[in-house]
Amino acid sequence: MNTLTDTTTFDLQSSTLREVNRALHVPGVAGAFSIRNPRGAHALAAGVNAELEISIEGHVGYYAAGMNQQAAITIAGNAGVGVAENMMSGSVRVTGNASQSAGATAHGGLLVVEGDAAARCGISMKGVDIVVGGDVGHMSAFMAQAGRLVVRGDAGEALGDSIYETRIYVRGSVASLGADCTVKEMRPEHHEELAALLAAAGYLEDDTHAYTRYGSARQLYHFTVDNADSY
């Protein structure tokens, strides 16, 4: 570990994953991380509970930022399975690409994948607003409950599969849309919200006239024999 000013400093090649984590949790904790060559370590600044700034210098693995509370992180780098899992509060930025599960049942905060994130991303979100800067893979917000997605890019197959009331916004093509999964009409406050959530995100430029807004059907929300199928 090294103190620079108001920067705490942590290199993974002479560090233990288990030193930096327990860093992150000391009681009353407080001021900004760097943390050095992650070499794709797991678990890499998970269950952060205090308003930190924590940046990651590489690619990570599986769960970083996971149930994130109140901490800004930024991975500048690409991340595996289950970024941002179950994150609260706060933000998660990944310069790189996201692999599946992104984002993946997470009550709030906001999620930037700033290239692609792969299959299921924001699978079951609660409340989180997710950006991808690129493509997003199959069934992503697949039965998402709450929050906002935003892709930038283009959709995979089953997009928002048995979706609840979160919102989609896709600005290039959908491969297919899932069950009870529908185009909506892009109202002047959807204008709005989408251009907030894209200058959340950095993406100032982006017209939102670009972009199709989905949602749910609400035809699968109390069950039908006639829908059995579709369940």
Second form
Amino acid sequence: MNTLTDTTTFDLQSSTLREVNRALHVPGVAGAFSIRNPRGAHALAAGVNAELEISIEGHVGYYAAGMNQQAAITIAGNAGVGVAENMMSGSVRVTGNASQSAGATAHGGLLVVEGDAAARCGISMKGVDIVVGGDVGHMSAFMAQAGRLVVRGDAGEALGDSIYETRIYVRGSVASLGADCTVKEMRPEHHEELAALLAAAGYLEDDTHAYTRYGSARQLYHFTVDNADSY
Amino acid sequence: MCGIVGLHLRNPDLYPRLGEMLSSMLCEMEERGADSAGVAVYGDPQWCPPGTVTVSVLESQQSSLELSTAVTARLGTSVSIAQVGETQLISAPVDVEELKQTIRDVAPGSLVAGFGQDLAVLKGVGHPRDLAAEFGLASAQGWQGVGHTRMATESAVTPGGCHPYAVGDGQCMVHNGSFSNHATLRRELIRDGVTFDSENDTEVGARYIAEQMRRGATVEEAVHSLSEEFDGFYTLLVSNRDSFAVVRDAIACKPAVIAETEDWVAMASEYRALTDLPGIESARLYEPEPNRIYAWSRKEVSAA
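If the one shown is the form predicted on its own, what is the structure of the form predicted together with the partner chain?
Below, the chain from earlier opens the complete complex, with every other chain and molecule after it.
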């Protein structure tokens, strides 16, 4: 962080959530913000649309950093349901674990969860990059449409169920693959892409050869006339 | 939505603070449901004098004096009674079934909200924060407590529709979610001779658990068999005098977070319910996995 930048500090024990979010939404806002004592508050730093550096010291509730554009947001703690939901750009880093639906429907930016992410991580992701340091729960990347999901640990059941497009890289085991999700070959461009994602997330030591790529078999794309009688 | 909280104390030094801790957890969950609330406290000596069994009674239509006089006359032994909000807690050194039956005889329209050794169940319709104050919850003591803030979806907002459902000896259940096949399971339980107090889907789950435990299942076994039979979205917390178990449905639709320290185990629908617990900063914090049963027992703790 640029030490020349003034940091505005908020303490949620003395300020209200609305005051904090309002300060982050002021037109033309710039600089760095530090938010203390979030105590599980919901929708903290949601809807930010400015190149801010925001650091949140503690655990947050639902939909933290949702709809983020441009800001670099760090949560030093665990995050509740739907962290970085519908993020458009910028980055969100969670140093602890994330609950369900992390990065759901996000269109862009980078979400890093250093711990585990629970069920439905990256559900319906539409262009975001998600790197999870630990495991992801069941039905992660469900109906994923675009973007990349990297899992340094294990994945739960039905990974990539009904996946459209999205490249998934998993280092550990996968409990089961969902409909139309399949193992794919790691070509040189995939090693390159994965290495870049890991580097962006700060995991420089990982060997990309330890990862397996998964993606869409593209069987669900097509209406099969032979099945017409079944409908 | 509904909010669930539960607290199981491992360190006896904290027993005097149970009510204070549980009260803060419950009030923090008020936004998840503010039409009614209930708590169960295990081990408060004022509400459940040692050496007695306690029955929690709602809607007796009698004053505490009238009710205790009538029960004393029937039993031939002195009973103690505490009026806590709308709930009347009647304690006596007799068999719990005998006490329940006596109360039914002298107050035929009353609703038994809970019964057992060391167990006080308190329920009320209204705002959770007002109810906690009315109960004097903050000064309660004990080793374990559960609570519920309700946003009614499945049945009327009445004392009978409030959680916890405490339908087995010393047992309690609180629930966030809904069961989709409760009507079928209710009919099956009725065929087996089980009777119901409300139209609430949670009561079906609680009666099912009580029935399993009556047949000899442990809390953990009963919860496991419920998770096999009941469809729907749910987080459940089931307790008895010694144990406390948490389970979520197979797709983990409803939220739950667990925190553990050497001094206590706590669960809640959301993290913010836990923020005032002593030592929360260094607690092990995790989200329960779907369909997996998490259980803690006082016996194990004291044996360890």
